[in-house]
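One chain is shown next in structure tokens, namely the form predicted alone.
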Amino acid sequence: MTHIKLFEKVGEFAENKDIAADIRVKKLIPALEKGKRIVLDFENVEGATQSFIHALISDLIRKYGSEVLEKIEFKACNETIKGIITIVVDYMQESYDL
């Protein structure tokens, strides 16, 4: 299992999409290619932009399909972050249903 504590990388507010892309490329994709489960731990992260979440997970959905979400646990998300993740996931799934 790969456990990523986002607070250590982004602080209280996750907004830098370059950091999100770096996490995706260096941590998430290699873990998924090894068949590992991933925990994205949002403990102490108070907020996030939609562009951060999009940069973090949309390419994974595009590359592996929505089934990839079964291998990713979003831990310690507040309601705001849960809502943003839902928006990004719904958008990605809708774009593939067209």
Given for the second form:
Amino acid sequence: MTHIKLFEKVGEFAENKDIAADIRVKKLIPALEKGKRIVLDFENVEGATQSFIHALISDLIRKYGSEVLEKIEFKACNETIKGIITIVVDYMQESYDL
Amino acid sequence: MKMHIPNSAWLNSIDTFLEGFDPKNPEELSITFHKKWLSLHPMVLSMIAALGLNLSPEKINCEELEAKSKHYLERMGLFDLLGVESGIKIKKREAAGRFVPLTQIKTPEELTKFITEVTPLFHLKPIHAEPLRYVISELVRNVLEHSKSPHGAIVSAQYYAKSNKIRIGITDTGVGMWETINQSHNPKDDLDAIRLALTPGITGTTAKEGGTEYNAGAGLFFIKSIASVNKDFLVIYSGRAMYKLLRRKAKRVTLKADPFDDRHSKRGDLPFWNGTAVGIDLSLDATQEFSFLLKLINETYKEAIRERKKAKYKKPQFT
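Form predicted alone already given; the form predicted together with its partner chain follows:
Whole complex next, starting from this chain.
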């Protein structure tokens, strides 16, 4: 299990796409390649941009298909963050017919 | 280049100001002002500052200010940023709760710092802070990623107590929207490029649905949606074109994937702006819950993708 506490990396507003891409490349993809489950922990993160969430997870859906969502737990998300994650997950699946 | 600052330039009437911009002789800038009064949207200030940053101060001819409200320009940091002596002496007040002076942002780190410092300045409730930092973050990000401007983004904002609005201007003097969108699509002109940039799922980085690992083509659609739902103005000016989202009149809140289906005005015959200038108003009275907005965005976004895919379906040939 790979547990990533996003507040420690991005603070209360998750908007820096470079950090999102860094987490994806250095943490998420290696963990998935090893068959590990992932917890993306949004505790204390108040908001996020669609750009940040896209840079964090869209390529995982593109690479591994929508099944990857069964291996990722989005923890402690408020309603806004849930809404943005849902948008990104939905448009990725809609785009690729996954 | 010549810029005349009229007595009043707000988003609803910005066309006149834009018409008066003269982009000829880009190696120098002449700024003149209305003699009596200046009442300006931050977009106007950001545009002047962005032009001035391309020049050394001795190439900027700034007319001596006579208008009563000249201190406003000094306080917003216009002359500091241009490196021009205004001769105006003011007692600088703390910016808290009132305005964000002209600020140049050139890196993602500067953007993160700006967002962190600016949002608390307005002493906003979370329902208002959320769209403010969202709008600034996504618009400045666009500049940093796509404009190729060495000067980055020029941002300013002001709170207006009477209308209970925050008005924001974000400008660059980069390549403009047509060049960015034209990397993967074929916009026929500047206005078409703005239209495509506002459409969900259209990005200059790829023609594929779903975007790239880094870009989805959703940022400007989100911002238009925030303005539309809250009945606010949004102006985008790039190249010769300007798109202006007008206040929604219908009571029922619906979002449109095609910005030309929204209540709007547009121009394609303005003086050429080398880059992109954006102005947006955020009404604090009318702010809708962000989670409500996101549900609308999700449905509109998915529908737009379905429509585009359907348009590519092969048709049976009946004889």
